[in-house]
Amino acid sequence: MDSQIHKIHQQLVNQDITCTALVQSKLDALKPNTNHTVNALLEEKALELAAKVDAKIANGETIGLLEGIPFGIKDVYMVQGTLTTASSELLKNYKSAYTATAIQKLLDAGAIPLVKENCDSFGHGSSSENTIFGAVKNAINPDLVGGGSSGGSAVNVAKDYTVFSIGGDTGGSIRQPAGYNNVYGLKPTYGRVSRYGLMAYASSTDCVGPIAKSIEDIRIVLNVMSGKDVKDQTTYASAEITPEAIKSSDTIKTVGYFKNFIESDAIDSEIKADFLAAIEKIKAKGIAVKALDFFESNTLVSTYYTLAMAETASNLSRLDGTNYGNRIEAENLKETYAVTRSENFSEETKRRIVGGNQVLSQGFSDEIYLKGLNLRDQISENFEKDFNEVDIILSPVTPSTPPKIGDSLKDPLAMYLSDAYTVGFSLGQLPTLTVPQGTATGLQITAAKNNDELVLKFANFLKDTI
């Protein structure tokens, strides 16, 4: 699909549509909420901003490319004065006191926020069922999950309720729901976009990224959000990615894939066959393809969840009802903390906190946590070695198709394993893009650190090849 941002921008400039009518139509589409994608509509603010855009156009003033473009925000981002619930009982009445850096940059560019979007509570899940707002229903088949944790964001884009949405990706939380709903979803290189104002899940892998229907829209939004931020010391300055830079894939000579992903017994036979067919089409274009050795999926998943749960236990320790959230009084302070956390956290969040505290507890941290850190270093070294041999790594996004609503809740281990093909790239802090082609849940394109441009370049190549 062509860029929706360019198309709408031209319609606004030509006065074929008004921004107010555009925003109102999107809000009207969101209100029925039959896919459970909406936690809160930002109706008053959106219409106020739309009227300002219409006034500028009527006065003959120039508007920027993102000015007047409606977008959605996963409900884990601070937007001053709005409810920011993380889809949790604990924060269901919490209002942000400030705005996240990435969102503020979009607001400064004139984009119009429509909706805070449903997701797994605190990002904990792979199905967007762990939420107090009802399980997110898949955009293609409402009997299936929307994917997690940015399920509401992916479904809103797929259904055209928003032009683009901002998700958050820790272990695949943008890429997996993008694959389940046939849209593009990018996890940029860790640190390219500021995490300031994003509720922390696992700080060493949390990334801010866009979901959209075209590569060009992903590029536009990524450029606006990128850059060094004094409020996030992990950020770095990055050059703008131009449209010309991603047109040609001539510099890409070799593509790699992990053979253990494809030879695994866990992969769906149709996804495997479609992936291998895509590889043959790439070879036919004269690009060399190399099978690579990598860590077993079980090792990747266990390493990721060991570290992610440890960071979750640490990050959520502040949420005890004293400074944030819904406090439940008990007989004494210790009991108040216990009851507040027990009654307000979801079962999945409690499972991760308990697991994280076990990982970090005295007597276990050396055996489990330090071993996890060591494995993460080995995984990163493996990636560095691979990218000396290949330009791009291609993989399926998921080993299987989306489960039915309810199935993931019955089997948390199966839910963790659905992340088997995404978590490794998170541990490596690499740029990775889901494209809605090649398999039923798309393909995943990964490049070396800071090579986000190369990822978009190869996505354009695949768009014309598969």
The other form holds:
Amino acid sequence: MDSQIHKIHQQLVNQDITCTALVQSKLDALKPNTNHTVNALLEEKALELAAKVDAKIANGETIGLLEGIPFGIKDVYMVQGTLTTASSELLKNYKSAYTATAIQKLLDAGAIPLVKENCDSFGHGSSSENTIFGAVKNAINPDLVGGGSSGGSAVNVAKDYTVFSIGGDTGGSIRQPAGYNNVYGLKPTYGRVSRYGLMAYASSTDCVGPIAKSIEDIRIVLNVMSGKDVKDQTTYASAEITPEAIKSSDTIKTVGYFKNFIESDAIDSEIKADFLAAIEKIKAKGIAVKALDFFESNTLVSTYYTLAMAETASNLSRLDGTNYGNRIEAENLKETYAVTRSENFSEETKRRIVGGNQVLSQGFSDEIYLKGLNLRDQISENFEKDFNEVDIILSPVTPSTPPKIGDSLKDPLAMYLSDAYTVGFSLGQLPTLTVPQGTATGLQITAAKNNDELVLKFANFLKDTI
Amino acid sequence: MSKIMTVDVLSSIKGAQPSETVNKLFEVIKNANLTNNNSFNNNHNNSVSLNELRDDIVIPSSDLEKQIIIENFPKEKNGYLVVSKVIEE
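Since we've got the form predicted on its own here, give me the form predicted together with the partner chain too.
Expanding to the full complex; the earlier chain stays at the top.
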């Protein structure tokens, strides 16, 4: 699909549509909300901003490319004055006092926020069922999950309720729902986009990223959000990615894929066949393809969850009803914390907090947590070696198609294993894009750190190739 | 703290028990082979150099920000946050 942002921009400039009518039509589509994608509509603010854009156009003033473009925001981002619930009971009445840097940059560029989007509570899940707002329903088949944790964001884009959405990806939370709903979803290089104002889940892998229907729209939104931010000292300065830079794929000579992802017993036979067919089409274009060795999926998933749980136990310790959230009073402060957290966290969140405290505690930290950190370093080193040999790594997004609503909640281990192909790239902090092509749940394109441009370049090549 | 703390106490979650599913994930780590035991935490690419530390300055909150922060506190009395009874131990 062509860029929706360019198309709408031109319609606004030509006065074929008004921004108010555009925003109203999107709000009207979001209101019935049969896919459970909406936690809160930002109706009043959106219409107020749209009227300003219309006034500017009426006065003959020039508008920027993102000015007047409606977008959605996963409900883990601070947007001043809006409820920021993380789809949780604990924060269902919590109001953001400030705005996340990435979102502020979009607002400064004139984009119009429409909706805070449903997701797994605190990003804990791979299906967007773990939420107080009702399970997000898949855009293609509503009997299936929307994917997680940025399910509402992916479904809103797929259903054209928003032109683009901002998700958050820790272990695959943008890429997996993008794959389940046939849209593009990018996890940029860790640190390219500021995390300031994103509710922390696992700080060493949390990334802010766009979900959209075209590579060009991903490029535009990424450029606006990127940059060094004094409020997040893990950020770095990055160059703008130009449209010309990603047109030609001449520099890409070799593509790699992980043998064990494809030879695994766990992969769906159709996804495997489709992936191998995509590889053949790439070979036919004269690109060398190399099979690579990698860590077993079980090791990747276990390393990721061990570190993510440790970090979430630490990050969520502030949510105790006194510092933040709905407090349930008990006889003393200690009991108040315990009752508040017991009653207000979901089962999945509690499972992760307890797991995190287990691995951080005396007697466990050496043989599990520290070993997990060591494994992560080895995974990163492995990637560094791979990218000396190949330009791009291609992989399926998921081993199987989306589960039915309800199934993931019954089997948490199966849910954790559904992240087998996404978590490794998170541990490596690498830029990875889901493209809605190749297999039923798409393909992932990964490049070395800070090579986000190469990822988009290869996506353009794949668009014309398969 | 010398006292051994259980996970429900560590997590401030009443009656919380370790999960079988999560323990299976940990077993994989315990049994994983490390090719190099000396590579602990070599991934320092995101550390901040001393020259890049931000200035230690106070940035006043806007009135709106202050108002929203006050709104978020669940209990308030005479303009002060109400804290539960402090633990005496």
